[in-house]
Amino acid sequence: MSAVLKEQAVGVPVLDGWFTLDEQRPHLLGTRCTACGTYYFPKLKGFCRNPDCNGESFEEVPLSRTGKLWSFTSAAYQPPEPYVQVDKEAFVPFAIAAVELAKEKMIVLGQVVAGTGVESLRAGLEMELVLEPLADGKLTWKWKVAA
């Protein structure tokens, strides 16, 4: 990809409306059922999936930025689209984390920041949401071990 195209993509989210673009304190954007308080990510429309609720109204809410590492794995293969890899020969395995959000107690999957492999992860670690660019410059959320 040319430097011009990559520069134009900076600050552009890979998925519109899924997370805030606050580089210091990003949040995933979910919904909360106004009837029972159940949280959803990605955002939910229609009817509440909680079997004890008949709610059909949701409010958009920023989700917790932190949580505990519940599980993790290594993605040791070239993933399919829409994952962007400018140079397919330059693929580097990466870690994927399942993080239980602090307030919502729901599990959200995401890639772990570049340079952090599975050998440095263990269940129960405190994790923090951050933004990191993909190869095309578009931003996505990732998890990093909290300081």
Second form
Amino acid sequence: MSAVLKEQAVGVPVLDGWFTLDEQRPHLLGTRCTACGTYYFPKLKGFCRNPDCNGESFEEVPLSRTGKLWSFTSAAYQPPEPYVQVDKEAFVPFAIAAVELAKEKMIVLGQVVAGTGVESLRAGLEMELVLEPLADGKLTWKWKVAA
Amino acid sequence: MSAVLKEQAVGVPVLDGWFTLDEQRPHLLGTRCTACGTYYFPKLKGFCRNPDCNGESFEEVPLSRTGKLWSFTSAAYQPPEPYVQVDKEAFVPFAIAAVELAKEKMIVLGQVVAGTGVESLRAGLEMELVLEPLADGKLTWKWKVAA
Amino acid sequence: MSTNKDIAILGVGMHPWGKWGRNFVEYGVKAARDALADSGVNWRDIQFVSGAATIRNGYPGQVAGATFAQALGWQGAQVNTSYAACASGSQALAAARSKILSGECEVALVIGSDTTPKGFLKPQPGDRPDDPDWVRFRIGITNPTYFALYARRRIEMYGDTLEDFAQVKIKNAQHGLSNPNARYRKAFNAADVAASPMVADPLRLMDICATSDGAAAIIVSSVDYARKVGKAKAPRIAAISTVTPTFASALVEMPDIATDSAVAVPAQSFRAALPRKAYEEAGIGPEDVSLAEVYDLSTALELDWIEDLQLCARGDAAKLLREGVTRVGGRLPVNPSGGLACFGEAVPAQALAQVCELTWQLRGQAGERQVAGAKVGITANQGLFGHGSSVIVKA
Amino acid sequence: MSTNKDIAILGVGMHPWGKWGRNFVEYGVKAARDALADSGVNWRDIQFVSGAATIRNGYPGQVAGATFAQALGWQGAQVNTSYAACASGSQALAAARSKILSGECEVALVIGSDTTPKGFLKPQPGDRPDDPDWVRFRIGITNPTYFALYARRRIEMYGDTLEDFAQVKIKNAQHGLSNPNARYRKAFNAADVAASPMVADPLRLMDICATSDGAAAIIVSSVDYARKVGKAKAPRIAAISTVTPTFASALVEMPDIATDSAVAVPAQSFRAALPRKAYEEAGIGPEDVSLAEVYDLSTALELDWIEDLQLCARGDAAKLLREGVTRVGGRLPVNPSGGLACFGEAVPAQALAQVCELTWQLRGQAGERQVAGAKVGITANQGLFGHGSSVIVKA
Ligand SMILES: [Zn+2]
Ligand SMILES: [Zn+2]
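Shown: the form predicted on its own; wanted: the form predicted together with the partner chain:
Up next: the whole complex, starting with the chain shown before.
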């Protein structure tokens, strides 16, 4: 990854339209079935997956940006591509969180912010959504222990 | 395909061990089940495919190098890779033959030698096996109308 | 015996064939919802989802059954996904039938859908001399080669002509003109076909079918269930043959470069074996057939199938064609849907699409392409690696 | 009712698991021939070949059923190939059962075989933001992530420890020591496990199963046929559950990055649903189970399965483990074969290998790992995309 390419990636989301780019209070972007109210992340188009619902119309909605830690783990080894690769020695293990959103009644995965290891996590912790760059400079959502 | 690479390919078979390199009287190389006598081309190892045979032992055998033309066609367009590609304009259509080997009671496909088009073929013609290079210089077996 | 093995077709649905470039799940859900609506059965009541798999699209393409069960809404149904190349749809249908006849379920959804890549199919990259599919391309043998060898054999043995092959295309194009699910709805004449480029002598571009996006779905049930929901007169599936070849297989089949050797046991025709088993299972014969949907991967292949289905003596299919027997209005219409000539092949959906057509025909709902007095229909298809099928549907 | 749905297991066979680097057809034929020999049934008499497909190996890998039918010698049998990720084998078994119970065939070969690539599985190359499997790798979520999240949840909820997880590995390694089909036959102690590198906290390398080459085959028949060939006392398959999840699925499953939203309908456990359907079908309960073969993709997951199988209350599985209940010699041995810990996963073969083990156990042929007085065995597994299975075998 050249420095130039990385420069160009600053502020660019790793996945288009998956989250807002509001630096202070970002939100994941999902959809919601207008018939039965079920939320979808990533966004669902087409047909509602609730077997009792024939909904085919969805509205884009921001998901709750805080939730409770359901479980967590770490990536001790560098994930394979398409995860952006860095030198083996430069790889810094990171934590991963599964966070339960109360309003949406769903669990969403994501990395935990750099600097927070599994040793400082426990189920039930209040977590909030932030944005941080991956090694290619592109922004992804991450979970952070709420202040 | 560079001239140098092509030079190096002269006399090299397109598939290792599929046929003898005898320029005058080449043979396709198959195997034959030592239990039931069934021939296989390409060579089969492992287990005989005759449902009434439990044979697991095979001998390598040269197949008959002549047979009767069962049917034929042409390649009017250049086949896709792994067929060796040449410039679209340089591609010369070729004929393809399905030849019935009497002793082996099997039909084997192959290109027909350059210069023989479908207009000079008819079912029942006696055909014989020869070797000719593909565009990369590697040798393949082809069928030729027997003299 | 044969009547005990019947199941009922309660509903059928399709997504129109085309080159839409969208996700196969979308096509399949559309077809499934249409089939459910046609059947009057609620999605929650489906006890078994039988998917026909495609080998394309990476992972998700593999998992047709579960993918559609999720898209329609996970409701705890049993699921299975069958892969059998061109016969995937029939195998999925056979799986549903077994589940019903065994008493494990009463009503099932069978579904197949595909999104095809653009252009001709070609093998994965890499150097793989152990893979017959790689080998044959390496020495210049493409898919049309096989169809052309069969077609030329007809010319050599039976005196069929290029004009005969063109007439198959012309007939099927005429059939498909009014079919809302067909991709190509355009009439052709002999000059059009003769003007299309030669691909693999004697087959021209217009003799060979394209690949398409499309989806088909069928709701099948036990005969008791059909009665219970007021559909006692729904068309019945009387036979599904999915036999494998018998060694030694007589014809050189894609992707092989040689046939089996018949020195130890006699050579056998695979294509002929498929309908033979179907007739036996249904307890009827070729003389009972009102119409047939056969896999016209090439125009000439339709003629082979007519003979394999025993609808005429070996070598006489072109005569039937010339006499107009096989067109709608004739005594024994073949491919009234327009066939692959008008659809293009959507692999896991195609065998189901054939059954959808028979269903509409036997219900008398086929509009301009309706076969008068259709009572018994038969399908036939064949794919790679010893896969093939023949299904019999009766009114 | 349930007795009418029984089928008999006439023979089983396996190719040893390993990293042999040969073609999967070779493994499968070996397993099939062993199963045929074990059953005393002649290959020509097999009426249905039910293959479990793998997604690897390009084309040929897809067509397990027909590929093996050809390798054993085309003899005109009906064929089907099921794809259902880790549950492919069970779906193939279910397909054979339906064919038998429907009266369409008397005796069938069920077969699964795989050659796995070296190293960790990873997604196809390319940029595919619509593919959940691509997305999760893009943001750093690998296969072990999911297993680790479930494992950590146990620690947080039930107080399980890393030492508990290590004990699962130690137990299964002990079980597999004498299993001739196991790939790893080596005893471990707690220090060995603790010394293995952390992969995804709290799971170490030795907590996670490898991928292997291997094959398993089973000859099944109607109970009448079994009687006819003098095998009236052969073990019976009493249930095969292959249900899909029910929306809203409560756990985040590979390859998804979120669960279903449960705002409109309550969340449901998929894993718990699989054996529930199996017990119902067999007409027995967890109290009747003598032994279980469960999918220990991770050590901790074995504990989840024990609870999903209702062999103890939710959260009590580690207690059973600590008390020695789940080891051979205990009241309720789990994974007497050595499980995935000793085999490594050979996807399309694995669910069949579980049934092979139950068969040997119920026949009393399991040698040093024999579970005394084994009468009823149950399997459980789960794969991608809403696939899973649970099979009950009884003496
Ligand atoms: Zn809805
Ligand atoms: Zn032999």
